[in-house]
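Just the one chain here, the form predicted on its own, laid out as structure tokens.
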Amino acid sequence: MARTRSVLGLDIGTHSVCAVELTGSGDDVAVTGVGWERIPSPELIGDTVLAMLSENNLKTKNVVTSVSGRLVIVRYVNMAEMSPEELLNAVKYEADKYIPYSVDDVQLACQQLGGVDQKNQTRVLLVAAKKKLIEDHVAMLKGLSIRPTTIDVDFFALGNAFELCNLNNRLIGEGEAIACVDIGSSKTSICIMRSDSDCFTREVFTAGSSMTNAVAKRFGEEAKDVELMKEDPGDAIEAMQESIMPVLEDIGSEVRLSFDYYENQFDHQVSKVFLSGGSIQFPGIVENLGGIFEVETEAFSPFEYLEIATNNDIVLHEKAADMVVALGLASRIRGM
């Protein structure tokens, strides 16, 4: 019989910090806790995440945190069939062939990827991270009494989070291909699957903060201010979401370009679009990316398909769409 634990998904943005602490056995969760702070500034990123954990008394050990960026690389790529430990000293051997950065500068990981086609090529997730992104931000934690049991990577985190809310296929039927994309402050991250047998994923560096600034030029006001525009735009809210739209729309552009490569590699359609991030809570988002998207799109409020154990309703309510990646992270529990 599977014993009880409990995991901490912790997810540091440049915006905000987000946790999800689930506890259980198995796909037997249920969420115990949450947490979500806004980061006032770069150099009180640590002051804020000891304040969300002590404010809501998250106290779990076994902690899941993530790495994203331009120093994350991944590749698929088509590999011989061996075994994982073959595989990983065969992906050292020939990384210099996938990424720009020496193999002793990075942190590789790879996984294979469905079955073996007729030339017994299987298909290979490549991951490398650069050391010192890494080793920093471990150091960071450290420095706060936080020891994580595994980095993970924020868009992989967001299918991790999909595959728990939708066991039983609670959110779409079986073999469909779906997009979740998470549009947070600094990057969107795009992650389309289709079940287990194949993947795609992307980072786009177009995201919140462009919007921030689009407001900001249109209004002549500061970064900041804009902050709090969005949260109350009053009688400015079509002056914004006229600025906002070119931003939309390159985004869109983006994920509609991630949707063809990913239609003509694997010949499925991506049937729908579930988008998350603290960005998308602007009025209109969702609906405006939805239609450039030409896709069925709704935001993703993932504590709907859960069992909830705690009482923190504004997190869980009105913070819903940003919780997702720290969601994905704490999910990692139905594998220890």
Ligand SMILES: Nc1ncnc2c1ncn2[C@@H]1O[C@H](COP(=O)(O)OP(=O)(O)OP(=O)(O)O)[C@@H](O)[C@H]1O
Given for the second form:
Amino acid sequence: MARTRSVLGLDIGTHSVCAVELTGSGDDVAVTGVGWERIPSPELIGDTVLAMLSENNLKTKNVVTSVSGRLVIVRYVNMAEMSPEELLNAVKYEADKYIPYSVDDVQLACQQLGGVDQKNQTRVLLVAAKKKLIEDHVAMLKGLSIRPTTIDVDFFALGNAFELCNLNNRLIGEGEAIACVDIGSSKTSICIMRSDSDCFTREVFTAGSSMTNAVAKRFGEEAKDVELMKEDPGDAIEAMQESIMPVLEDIGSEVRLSFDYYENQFDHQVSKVFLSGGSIQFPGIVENLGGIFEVETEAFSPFEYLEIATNNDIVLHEKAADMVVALGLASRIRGM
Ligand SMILES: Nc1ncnc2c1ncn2[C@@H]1O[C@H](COP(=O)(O)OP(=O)(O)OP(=O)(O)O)[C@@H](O)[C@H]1O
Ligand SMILES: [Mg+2]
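Structure of the form predicted in complex with this ligand (previous: the form predicted on its own):
First the chain shown before, then all remaining chains and molecules of the complex.
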């Protein structure tokens, strides 16, 4: 039997740092801590992480964190069935077919997804992250005396958070395909899934900062002032909604392209979208994106589905949309 332990999911974004602590064993876990802090400027990321952990009394040493962005490449490829060791060797040997970097410059991981087809082929998930990206991330954390036990990728965390909340199909019918879409500041992460084998992930680099820039252009304001306007739009709300609409259309068409790909590949329609990320807090975004996706869309509130054993109500309620990736990172506890 798995023993009780705690894991801290630490999501270091470009706009905010978030943490979720899960405690328990196997699937029986409770949220025992949460934290959120805005990053005032890029040089202060380390200080912000330390302040957020100390203010929220988050002391667990078992930390799962993530990397993401253009230096993380994910491919889904078909290969002959083989053992995990043979698979990694085969992928390394053929890596230049799939990734635009030298195999020596990347950390490679791969996993067989699902079963084998009639031609003895299996679907393989291949993740290649630039070594320098991981080394810089680990060095930054080491400077804060944090030694992560696992380094994940944001869009996998998104899917894992959903799976944790959806135990026993609480959120969707069995066999339904859904999409989790997290709109942060620098990127929109997409994870479409139905089962372990029918999974597709992607990142699009249009998100909250593109909305900020669109509003800044319209109002002739500095981006940092628009950040404050976004949180308290007052009478400017309609003009702001109008100026971010083209950005929502861009995000929407990329998400729809991913749906089309998924539906072609797996012959299943995406039936529901669960939205998260700081950007969905702007009034009207969830409804507008639902209209663009042409699929039922809701804001994902993960803490409604989990046992809560912390009284940090402000973060739990006001920042729930931001916390999904951190929750998904912590959900690695299920396999520990
Ligand atoms: N209350 C709010 N109303 C409107 N927009 C908001 C609000 N709070 C945050 N945002 C926007 O959400 C975005 C930040 O989202 P989030 O905290 O998820 O980003 P991040 O995870 O740090 O970024 P990334 O994952 O892209 O590196 C910013 O563009 C910010 O302007
Ligand atoms: Mg993020």
